[in-house]
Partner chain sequence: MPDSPFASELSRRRFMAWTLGAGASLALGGCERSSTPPSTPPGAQGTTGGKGYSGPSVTLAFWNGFTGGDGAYIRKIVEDFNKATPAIQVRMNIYPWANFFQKLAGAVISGQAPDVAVMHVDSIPTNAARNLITPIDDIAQALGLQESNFTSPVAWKGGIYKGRRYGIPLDLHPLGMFFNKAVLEKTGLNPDKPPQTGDEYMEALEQLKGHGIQGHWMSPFHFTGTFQFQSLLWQFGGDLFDKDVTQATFDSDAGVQAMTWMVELVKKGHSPENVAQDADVIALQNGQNAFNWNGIWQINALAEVPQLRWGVAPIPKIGTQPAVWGNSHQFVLPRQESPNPDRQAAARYFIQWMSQRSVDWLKSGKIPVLRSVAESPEFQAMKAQVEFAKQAPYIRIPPAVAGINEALALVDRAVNLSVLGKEPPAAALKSAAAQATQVVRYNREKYGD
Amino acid sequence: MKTKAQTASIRHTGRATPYLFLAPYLLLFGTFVLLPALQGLWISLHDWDFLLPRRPWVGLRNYTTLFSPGSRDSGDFWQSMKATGLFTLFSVPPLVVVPLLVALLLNRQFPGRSFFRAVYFAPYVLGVAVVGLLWRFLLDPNIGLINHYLSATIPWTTALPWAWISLVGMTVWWTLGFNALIYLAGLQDIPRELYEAAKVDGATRSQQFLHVTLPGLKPVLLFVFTVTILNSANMFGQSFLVTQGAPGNETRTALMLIAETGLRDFRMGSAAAMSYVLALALLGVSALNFRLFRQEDS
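Present the coordinates for that one chain in the form predicted alone.
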């Protein structure tokens, strides 16, 4: 029979159990996310060159510079934000729609279904360096395989709109498998009874898709839409490896400019301020996205 002291000890341990399970995550989150974020905020308030002994406090000057027309960073920063917005605008629709069509196809019963699922997901396991070098070889205007087989001289990486077509095409090929996998999981969670009831009511396939599949996938669509926007807005490797920001700086995204400012020009304060402005912009887009989906639900 347990004594009062043993019972109190068990209750005390029970209260601590959820915090013990959360501790590893909180430790990693604090070490690798929260502390670097706070350090970045501190750096953004200084004229921070890590090669110099002194890093004077400049307050919000690194931020106000970005919003001052004609300043050193304003033009380049907003050009890179424009490039980021264009890539997001061009890439998100195909990255939301094409994986959904692939998932609908792969959700059916047919011979070799597992093989085709693996084929569509396989590119996603490749690193951005491998994908970038592969497509650089395929799209090179002079020695690329695509121009060779087309018997043409299309400037895939050196002129607009071909550079955007190249970046969006290779990104869709590379990442559609991940979104398709998320859609597949969502499709398998929709109860089959709903489709049977729709068939009994005489619903066609398109009506089943509109009134059963899409409502059942709404939480998955919100997740895919939000994650795809964030991933597209953080695009760096594709433009760095394939177009190198060409033509001019038209495809130089915000992350590419931030890396150049901080790691090539050694102006970490300005780079950190750019990072926070980009992060706030993405936070606003994500909040708007959640609000729109919530309004549709209501």
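Having seen the form predicted alone, can you show the form predicted together with its partner chain?
No partners, no molecules, just the chain.
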């Protein structure tokens, strides 16, 4: 029991307390996210090479070029946006569904459960370089293990749609453990009584899944869905390492183009402008996503 004086003192000093707790995070957020983001905006209005003394102001030109067909960057940029969009479209459904199935399986009682949980999560701890190298050996059209065992010559990394199948497949293998883990935590949060009550009412397994499990997972689903979309839209390493953007530039994602423009060609202004257009697009997708889930609520 607190005395009145204690409560009062907490209330008194309490005004600052939340901000003090937030301060370390805000400091880091401000220094490493907010300030760079603002500086990026500033950079995007210049023809910017951080090593050259002359960084002429170009206003919105870096943005308008992206929207004028035939300019140096517009074709490449929209092709890369399309690649990012396609990858997101192909990879999000399996990355939302497959981990859910895995989580449902791993949530059951069976011998060796911890082992299998570890097995499914294990690839996630690998770096993209390792994953990329590994799959390059497996997928190589001419000398790869997969074609060897299939006795086929499928162009896994050099032709469409195979390149997309490879990229999505390896990404699902690599990252499904993370989503499965989130689902598992969500599944264990669903009160057992609900299942018992459903059983008493004579609900079948699939009815239990539809009417107890899914609604119980809803906040988790929203999280998984949003995070997976954002992660997929940020795909870079897999394309860079496995397909090198081939065939042509078909699998060169937006992030890969931005990295090339900014870090290889040293055109930070254009790269920053591209980043902002990508960020805006993602903001739009996320907003739409939240709205969809909210509408279902009401």
